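Only one chain is shown below, in structure tokens, and it's the form predicted on its own.
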Amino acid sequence: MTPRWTATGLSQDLPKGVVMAGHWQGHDLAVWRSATGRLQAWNDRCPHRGMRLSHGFVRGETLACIYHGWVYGAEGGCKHIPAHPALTPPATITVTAFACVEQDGVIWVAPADMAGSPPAVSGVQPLRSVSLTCDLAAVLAVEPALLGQDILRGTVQIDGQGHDVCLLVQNNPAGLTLHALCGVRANKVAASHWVENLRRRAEMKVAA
């Protein structure tokens, strides 16, 4: 599978001091924002016992595992082990870090050595993310106006008017997640209802 930038969330859904789960091409991620706003995306497993770091706590500029409280700094290295407070953790205890940037109100992830920038999605505003228990083919079948693969874009009918919609596709173990953005003239409440209706129609098509 060719490494690429993948949308894993919307900036508005990750305030300072919060960690959330994400995905990148089959890898589970812990995506978090520090107290000063720095964004990080790491492999979602603590090197100690394998607990998900996305269940942990952001403390200042660090992320602490919920299980035994091991603390990891901005570069993924272990900074503190509560059971051994006098110990300086070895440099080999580190979490695999991914490239993680924000652009156009979207959080993008890629391998740490990924060159270039994420694709631009200009002219639209972040709306909401929605998870679906179906594949991309079902989405395209119920809304043929949307074109693309990793980025679906097209003019759809919202409240009887045509509006630009952009859906960023993120595959996950249960199906896929769509991170939706809509044109700046669209009513965001109506556009959010459109996204929810799209999810319902796509899942119903698979069930039929």
Partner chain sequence: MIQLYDYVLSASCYKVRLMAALVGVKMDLEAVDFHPGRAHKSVEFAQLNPAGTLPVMVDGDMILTESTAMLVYLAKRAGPQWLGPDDAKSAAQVQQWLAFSGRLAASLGMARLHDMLLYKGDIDAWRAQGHAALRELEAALTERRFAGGEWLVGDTPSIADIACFPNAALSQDGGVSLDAYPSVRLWTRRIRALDRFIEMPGIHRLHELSPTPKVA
Contents of the next structure:
Amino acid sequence: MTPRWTATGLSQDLPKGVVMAGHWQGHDLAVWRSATGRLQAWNDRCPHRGMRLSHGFVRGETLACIYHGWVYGAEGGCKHIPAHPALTPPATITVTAFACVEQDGVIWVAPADMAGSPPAVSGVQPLRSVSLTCDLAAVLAVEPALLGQDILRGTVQIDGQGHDVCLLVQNNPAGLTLHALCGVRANKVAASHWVENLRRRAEMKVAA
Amino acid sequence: MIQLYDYVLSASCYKVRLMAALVGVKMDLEAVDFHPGRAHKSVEFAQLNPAGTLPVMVDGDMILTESTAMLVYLAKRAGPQWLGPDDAKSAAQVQQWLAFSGRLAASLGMARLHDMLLYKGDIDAWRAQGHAALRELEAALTERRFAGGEWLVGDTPSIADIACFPNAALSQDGGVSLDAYPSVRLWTRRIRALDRFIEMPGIHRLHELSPTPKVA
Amino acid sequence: MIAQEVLNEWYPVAMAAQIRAGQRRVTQLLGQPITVELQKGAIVVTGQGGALHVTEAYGHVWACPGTPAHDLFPIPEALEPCRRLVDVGVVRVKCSPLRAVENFLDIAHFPFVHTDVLGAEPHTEVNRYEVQIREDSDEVWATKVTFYQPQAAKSAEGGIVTQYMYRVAAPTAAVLYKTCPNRTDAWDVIGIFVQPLTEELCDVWPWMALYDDVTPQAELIAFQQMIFLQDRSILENQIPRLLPLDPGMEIPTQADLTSIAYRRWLKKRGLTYGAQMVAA
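Requested next: the structure of the form predicted together with its partner chain (the form predicted on its own having been shown above).
Next comes the full complex, and the chain you just saw is listed first.
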């Protein structure tokens, strides 16, 4: 598979001091925002005993593992091992960092050496992320106005009016996730209902 | 003192322990050997609660066997602001969520008992119903966020939030991940950050709230 | 194909009291279906190929699907008349049975996973302790382990520096000895007996032999279940699910000497059910 930028969440869902699980093409990631707002995406595995770092906790500019409290700082280097407070951890203890960029209210991830910027999604505002139990084909089949592959875009009827929507496609191990954005003039509650209805129609199509 | 017949791993018992801690009410906890002893199904326990469920709250001559009723009792006595706003719509919405919390228990709660304590039943159905309930909770909390709201009803946390919190926060114990529910995740964090919050097994302490220890 | 070394070991498969009370347990051992039940007053474990070797000890039924390489390990303390023996009950965990045992041997996680009970920041340091593989019994032992604990046991009042000894007595069973809050001349004994259902799924049976004649049984059970359920959410989120025996896969420190010895002991004895040999 060609490496490309993947949307793994919306900025609004990752405040300062929070870590969440993310994904890039089958890789599990811990995506986190430091106290000052710095965003990072790392391999979701503490090198010590394999615990998911997305279950960890953010203190200041560091992410710590929930299991033994190992502390990781900028670029994934281990800064502190609580069981040995006086020890300076060897520089070889690192978590693999991914490229992580915030743009248009969307959190994008890619391998660290990825060149260029994520695709722009202008003219729309972040709405919400939803997961689906069906595949993308079912979504496209019930809403022909949406065009595209990784970025679905089109004008759809929300509250009886045509509004621009944009759905960023993320294929996770557990299924399909869509990060939805909508036209700036659309009512967010109505747009949210439209997204839920789209999901319902697509999943029912598969069930039938 | 209020007496609570309690089991440490029960989400419903925790709901009441948490509420009591938040409003500052001390209770006398009576541990019941729910597992492996199944003491809640014993003849002795049936005299207290014929339904054989936990928790049971006893205060004087009052016996309560529904955890949401216990939330009302604790809030009314020690923290009326936890009952939610007084207008008709808000009061009804609080009741709506108290009833909805029963759906979380009947789906996510059962999936958890299946995966953890080997309860027999249709695990796929419980997980599917759990996802369906979480989708409703996620939609409601997301719409509240659009309007700047952080809690299920009103501008402050209420018994509605506490009623729904345990089974939502423990969903992974039953094999249901919260990864796909960002608004639910942020809401559970807000509850875990409340002053006087207490945890239970499966819901870890927010260590970020305590300061980094000084390194010698 | 499961190695003969694995098949010739003893594994816990049920709580004896439940089987004696007439319950029939349909379960798995090493990926094979088994049934544990009472037949004419005797506990019988039946697999696809017939009856398994059975023994009853420490509140539990133990089975060996092969030819037992040795008797079940002894816990002499279990026979002391004044001890309270507590069957804590089964808890299922989606992890390798070996990861469940390794976590039981670990103290460095106490401040973060059992916060304000078995540990608390800033008391995170793990002092040097001694680890050996005892030749006579072929067991892994860790001794002279100490750790500061805010509430070491149900009967403990306030924080104490607790002393521990750890012992791996079988591939999926370990026992710890820790400071008894009520007596200076004896240890509390806590066991973790792990039934490998498959390589990535296990039933865990914690068990205790305590000097505590005050605390109600239900509270003792609740305390130990609380501790183990705090571990469960860790165990279900370690990657990979299998325990890596390849030294390059995970990074231990001096605090992990017991875990290092356990992994070596498993590898040397060919007890690799639930283990990952090479990095995937």
